[in-house]
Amino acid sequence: MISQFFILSQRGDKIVFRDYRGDVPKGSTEIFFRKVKFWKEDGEEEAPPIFNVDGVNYFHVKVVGLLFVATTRANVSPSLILELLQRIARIIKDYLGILSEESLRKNFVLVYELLDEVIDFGYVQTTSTEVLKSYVFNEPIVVDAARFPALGPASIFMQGTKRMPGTAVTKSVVANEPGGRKREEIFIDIIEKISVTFSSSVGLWDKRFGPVITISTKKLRGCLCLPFPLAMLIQISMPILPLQGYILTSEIDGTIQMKSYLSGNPEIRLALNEDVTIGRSGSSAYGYSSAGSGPVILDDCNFHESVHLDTFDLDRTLSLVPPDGEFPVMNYRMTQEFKPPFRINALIEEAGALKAEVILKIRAEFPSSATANTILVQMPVPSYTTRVSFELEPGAVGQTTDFKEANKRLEWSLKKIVGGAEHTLRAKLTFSQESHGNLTKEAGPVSMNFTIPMYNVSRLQVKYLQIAKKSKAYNPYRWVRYVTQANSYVARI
């Protein structure tokens, strides 16, 4: 049960506002925006998705720069409200094609009509685009997509040398093409968000013993670090690893998203790898599975209500009649060992009185045929850091650095990284006081954000996509795309 719903721009302008119950002050939009803009509680720089002000609970999500907000005085499930906000954003995008401030203002009549059907007196009625088509009849006013930057993974994929049509993310499910015809096509996105935590990187030099050797120990599922002189006295029969952190935790949260523009809602058959296994049986192997070998083991998964699983156990084929709009065909989680797309090495050491040096090195472990973009590497530094000077590698292109003094954090942005490439950043820190403890405990961890189009680490693939034919000439366009994104990609120092 919610009391109000509203959408704000990045400037705090009220674009859409609906009051369902009248028990929350009308000035809640201004209260909310001021609280979010000047949030300084709990040492956080950004407001959490849920907070309370004067007995009113505020829930919000940020979608393409717009703030979707719900308020209530009741004690409701946070997960329910946050999911509702995401679904409202998806419904509006299904109808308008483009989710932006301009499209909302031009289609405010349609947006309010959708809100009245989705929520009645604060209670959710439906969040299905398919159901809403029976009650909402206003046509959207189409906004030119060429004036907006590409949003979402669907606009950046390549398949061979043929670029995916930009209309994939800017087309309304209810509006026809110019001329009254509807282009028959279907889009499938396999989106994987990976979480990896690396242990502390072993320094290249120990002040007491000199260089350090890292030895893998399969039985211990970890690494044994020995000073160089001591390591030479021991008969080593185990492989020696590079001087870098090993993986502590790794997980993949994946989803198969579908958006259908097929008229008549024909039946679809979607086939996955035949070696897909659901549920972990037996002990897992140590180390990484090489690309293209071994089964794909999913810890758990769930399917959309329209999916039929009659033959899934036999040939890993899903059959469904897709509803209108964008929806998740399948969600899955995987903790099987996989080769992380990036290796992160971080080192911080004293470099004289009131000074220290940071070395960050990232290496792309994926094939050279793939390219990562929008890469951002961040590293907190000691709170008494006053100045930072950066040194990029010679010939660096498309790289920027910054020191966020308010948050005491280094930021390293890279426009793109080709598979197999390696990049290094050196930073010299100046302190206002001497460090009385271990620098590695006062700095880090290093976090990384990135997107890799047309690449997935789980090796889950769509083998084929069959569409029930209405006639011999019926041959709709099929687009299958992959993307890997960082969810929580962290390396300890």
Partner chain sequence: MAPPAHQTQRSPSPSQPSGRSEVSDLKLQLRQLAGSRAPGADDSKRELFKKVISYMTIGIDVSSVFSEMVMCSATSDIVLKKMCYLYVGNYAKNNPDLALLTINFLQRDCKDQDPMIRGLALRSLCSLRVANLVEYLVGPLGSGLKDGSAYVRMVAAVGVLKLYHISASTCIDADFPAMLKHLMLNDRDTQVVANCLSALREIWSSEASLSEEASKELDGLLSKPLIYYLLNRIREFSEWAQCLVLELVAKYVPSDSNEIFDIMNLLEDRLQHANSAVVLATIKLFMQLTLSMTDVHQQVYERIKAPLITLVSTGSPEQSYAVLSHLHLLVMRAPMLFSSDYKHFYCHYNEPSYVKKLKLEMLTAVANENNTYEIVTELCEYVANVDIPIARESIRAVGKIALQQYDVNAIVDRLLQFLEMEKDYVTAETLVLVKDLLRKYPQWSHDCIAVVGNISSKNVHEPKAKAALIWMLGEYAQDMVDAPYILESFIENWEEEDSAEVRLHLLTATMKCFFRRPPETQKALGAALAAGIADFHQDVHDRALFYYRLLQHNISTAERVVNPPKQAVSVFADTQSSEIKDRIFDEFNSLSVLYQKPSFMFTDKEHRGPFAFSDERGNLSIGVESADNVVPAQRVEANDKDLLLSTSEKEESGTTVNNGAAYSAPLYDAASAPLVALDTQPVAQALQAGLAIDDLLGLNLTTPAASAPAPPPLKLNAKAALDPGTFQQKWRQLSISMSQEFSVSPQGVAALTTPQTLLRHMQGHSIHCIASGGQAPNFKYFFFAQKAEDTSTFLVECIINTSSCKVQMKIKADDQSASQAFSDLFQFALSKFGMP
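Would you generate the structure of this protein in the form predicted together with its partner chain, following the form predicted alone above?
Only one chain is given; partner chains and other molecules are left out.
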């Protein structure tokens, strides 16, 4: 059970505040905000989402820069409270269309109305958007969608592609379209966040962890990258191995997200690839067997409450009566090998006294039909770097570079990269002191952020989307969209 719920702005202003049980002293919002703001004196560490001050437990989640907070004195289930906070944020977004400080301020009475029904005396009553509909009477005041980044992964569809009706993503579940009629439509988004770590240089080792020979990339420049595991190389005991690029770890965390604006909640059938299998037979994760073909093997997955799996084993079909609003139909996790969309080559080497050169090369290894956007490549450089001069490739368009003095980091951003393309950045560093010798230990790793719409790496697909028909004329819009995003995409140097 929770005692209080409140939403604070980034500056710590109370936007909504509701006390349910009256057993937490006044001033809890200030205590909370101060604690979060000044968690450690050096400000380097972030406050954990749950902490205890004077016997009061504070829970918070950050959504679009807003802090959703609950307090309690009881020893409750932490996951329950955090799930609830996240759910409240989603319900509010379902209602307001857009979750932002402005939309909240304009609609705070509606939010109070929702909160009244969601929680009573600290106990959760309902979080179902359609149940809430019958209890909630305020009409949302819609704020201008274009000016605000929308909540959640679906917002990425706003950026590049013109194929999607932009407003739909930010449509409220209750507000009517101009003209009084609601458009019947349903969105299925397959969102995959990928984490890849590429190794740096290649080392040799004997079985008893004997002397480890580390070969720096410096000596091996110019060789090609090797996409197969190191273990094989060791068996054939090659004395010196080519540089960079084998995959240390890779994982896909996917979600099939649904947002339904169908009236009358008809039943839906969602068919996935027939070759999807769940659960690896062996206990060993990260096997590198087949790449690019063969069945899609998910390590594990979970489903939304409303999903029926009666025929899933038979034909890989999920049937459900979708509730209103946005919700994840299925979450899945996959460590099966896949082709990373980008290859990163990074190099740092000394170039005279107090100088070094960095070469960053990225190659898009996905089909040219797809285009990645909002790419950002970052690389920490030695702490004694004072100046950096960049050299972009000739004719570069939509690329910017920056040296972040405060945290000694190179930043290279690219508006878009078409599949198959390759881009290079050279940077000259000037140091304030001699380096200690091993520059690679002082710089890196290179990390990368990107979004690739209409492309997914797991090959999991929605084969068809069937909506139980009410009449012959009933043919709602169906949108199935794919997107790949970087979660932790790192290359060591």
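We call the rigid core whatever largest set of C-alpha positions still superposes within 1.5 Å between the two forms. Positions refer to the first chain, counted from 1. Model, not experiment: these values are computed from the prediction.
Core superposition between these two forms, C-alpha change of Gly420 at least 2 Å: After core superposition, the C-alpha of Gly420 moves less than 2 Å between these two forms.
Rigid core fit then Arg478 CA moved by 2 Å or more between these two forms: The answer is no, as the C-alpha of Arg478 shifts between these two forms by less than 2 Å after core alignment.
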